[in-house]
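In C-alpha cells, one chain follows: the form predicted alone.
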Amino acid sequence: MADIYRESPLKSIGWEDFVGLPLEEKGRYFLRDGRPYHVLIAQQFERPTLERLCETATRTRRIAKTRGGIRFLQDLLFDKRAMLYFAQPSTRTFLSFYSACQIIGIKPAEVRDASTSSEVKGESPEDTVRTFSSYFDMIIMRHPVGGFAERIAWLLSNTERPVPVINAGSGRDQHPTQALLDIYTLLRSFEDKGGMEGKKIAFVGDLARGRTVRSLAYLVALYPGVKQYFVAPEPLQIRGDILQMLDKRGVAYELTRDFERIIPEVDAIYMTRIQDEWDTADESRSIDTTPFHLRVEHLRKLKPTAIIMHPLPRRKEIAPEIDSDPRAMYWRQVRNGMWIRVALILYIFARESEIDRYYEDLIS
C-alpha cells in the first residue's frame, strides 16, 4: 500500500499564495502520486479518475451482495478511524459517509454540533480540527464557511500529523462528493443509452446558492458535447464564475426562465430547492419559484429515456407523485452516494486494487 502520510504538496506553498490560486491550479496540491489525498473541490478531478472511482463503486456494491464479500470489505480498513465533523445540519451526507465507513471497516466518530466541542469554550475551529487529527486517520467535514476545508487541509499538511480531509459541503461554494455521486448516477443511467457524450442536462431552481450545481457543472463539462441549461428566476440564476469556466472549456450552455420549453429537449433534469438558509433579509419570499416546479403533467413532455435528479432535501419543487415514475432517480442517488464515498475512501487509502482482485475472482 502506498504511504499516504508522506510530505504533502501543500507544505511547499504558503497559505496566502495557495488561497489566491485559480481552482483548476489548486487541484494538484490535493494529490499524492496522482491520486486524491484531500478531496476538497470538484476541479481536482479529471475524467479518468472519475471513471475509476465509478468502476470501484460498482464493483464494491456487487461484492457486498454476499456474506463473504461483506466480511472482505469490513477487513479492508479495520485499522483506520474517521472523524465526521459536521458543523452544519445534514442527514443524507452524514449518514452516507457514516455507512460508507462501516462498510469498509473504518471506526467512525462524530461531532455534529459545535456546542458539544471545546469551541463553546472559545477554542478556534482550527484548533478543534487539529485535535481531531491527533486521534483519527481521516477527517470528513461539513462547514458553513466557504473555503474552511481548504484551510484545514493546508494547516494539517504543515504539521507532523497530516491526515486526509474530505469536504462534505463548504459554504455556498463546493460539495465535491455530492458531485461525485451525481456524476455516478448520470453515468449509470446513461450506460445503456449511448453514454454521457452529447446529452442535454438542465439545472433548475436556486442555482446562485446551490453548491451541488456549482460542483456538478464542472464534472459534466469533462464530457464532450454535453449542453447545460440553467433554468432559474433571474435573482437565483447561476453565477458568472461557472459560466466563465464553461466558456473557457468551450462548453455549450443556455440561461433561461422557460422551464416548460426545455423539458422535452433534455436528457436529465436536476432539480434543486430554494436555498433560503443563505438569506440575509428574508429575500427568498419575494421570488416566485412555482414556474420552476416539476409537476405530474410535465412527465408527458419528458423523454422516455430522460432522468430526474435532485440532491435532496426537497420541498415543493418535485411533486411526490413523480417518485413512482421510473425516470425518477433521486432515491437511487442517495444510495449511489454511499457507494461512491466507499470507493473514494478506498482510493484515498490506496486499497482499490484489492477490490479489483476480489471482484475478478468473484466473476471468474
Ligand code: NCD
The other form holds:
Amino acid sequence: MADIYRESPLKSIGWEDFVGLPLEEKGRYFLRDGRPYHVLIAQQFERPTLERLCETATRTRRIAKTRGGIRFLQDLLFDKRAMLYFAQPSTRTFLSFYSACQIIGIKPAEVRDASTSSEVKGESPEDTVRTFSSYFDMIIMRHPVGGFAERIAWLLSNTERPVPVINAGSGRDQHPTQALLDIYTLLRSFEDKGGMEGKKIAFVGDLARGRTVRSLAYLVALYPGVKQYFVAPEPLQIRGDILQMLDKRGVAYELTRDFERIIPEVDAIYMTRIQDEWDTADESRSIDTTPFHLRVEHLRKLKPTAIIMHPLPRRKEIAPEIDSDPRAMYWRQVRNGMWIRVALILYIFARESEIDRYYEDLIS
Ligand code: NCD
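Okay, that was the form predicted alone. Show me the form predicted together with the named molecule next.
Below is the whole assembly, all chains and molecules, this chain first.
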C-alpha cells in the first residue's frame, strides 16, 4: 500500500503563489503519485481518472451484493478514521460520505455545528481543523467560505501530519464530489444511448449561485461534442468565469430564458433550486422563477430517451408527480453518489486495485 503520508506538492508552494493560480493549474498540487490526494475542485480531474472512478464504483456495488463481498469491503480501510466537518446544512452529502466510509470500514466521526466546537471560544477555524488531523486520517468538509477547503489542504500539507481533505461543498464556488456523481449518472444513463458524444445538456435554475452546476459544467466540458444550455432568469444566469472556461475549451453553449423551447431538444435536464440563502436583501423574492419549473405537461415534449436530474434538495422546480417517470434520475443520483464516494476514497488510499482483483474472481 502506498504511503499516504508522503509529501504533497502543496508543500513546495507558498499560499499566496498557490491561491493566485488559475484553477486548471491548481489540480496538480492536489495529486500524489498521479492520483487525487486532496479533492477540492472539479478542475483537478481528467477523463481517465473519472472513468476509472466510475468503473470502480460499478464494480464495488456489484461486490456489495453478497455477504462475502460486504465483509471484503469492510476490511479494506478498517484501520482508518474520517472526520466529517460540516459547517453548512446537509442531509444527502453528509449521509452519503458517512455511509461510504462505513461500507469500506472507515470509522466516521462528525462535527456538524460549529457552535459545539471550540470555535465559540475564539479558536480560528484553521486551528479547529488542524486539531482534527491529529485524530483522523482524512477530513471531509463542507464550509460556507469559498476556498476554505483549499486553505486547509495547503495548511495541513505544510504540517507534520498532512491528511487528505475532501471538499463536500464550498461556498458558492465548488462541489466536486457532486459533479463526480452527476457525471457518473450521465455516463451510466447514456451508456446504451451512444455515450456522451453529441448530447445536449441543459442546466436550469439558479446558475449564478449553485455550486453543483459550476463544478459539473467543467466535467461535462471534458467530453467533446456536448452542447451545454444555461437556462435561467437574467440575474441568476451562469457567471462569466464558467463561460470563459467553455470558450477556452471550444465548447458549444447557449444562454437562454426560454425553457419551453429547449425541453424537446435536450438529452438531459439538470434542475436546481433557488439558492436564496445567499441573498443579501431578499432579492430572489422579486424574481419570477415559475417559468423555470419542470411540470407534468412538459413530459410529453421531452425526448423518450432524455433524463431529468437534480442535486436535491428540491423545492417546487420539479413536480413530485414527475418522480415516477422513468426518465427521472434524481433518486438514482443519490445512490450513485454513495458509490462514487466509496470509489473516490478507495482511490485516495490506493486500494482500488483490490476491487479489480475481487471483481475478476467474482465474474470468472
Ligand atoms: C447541493 C449543495 O449543497 O450545493 N446539494 C447537495 O449537495 N446535494 C445543492 C443545493 O443545496 O441546492
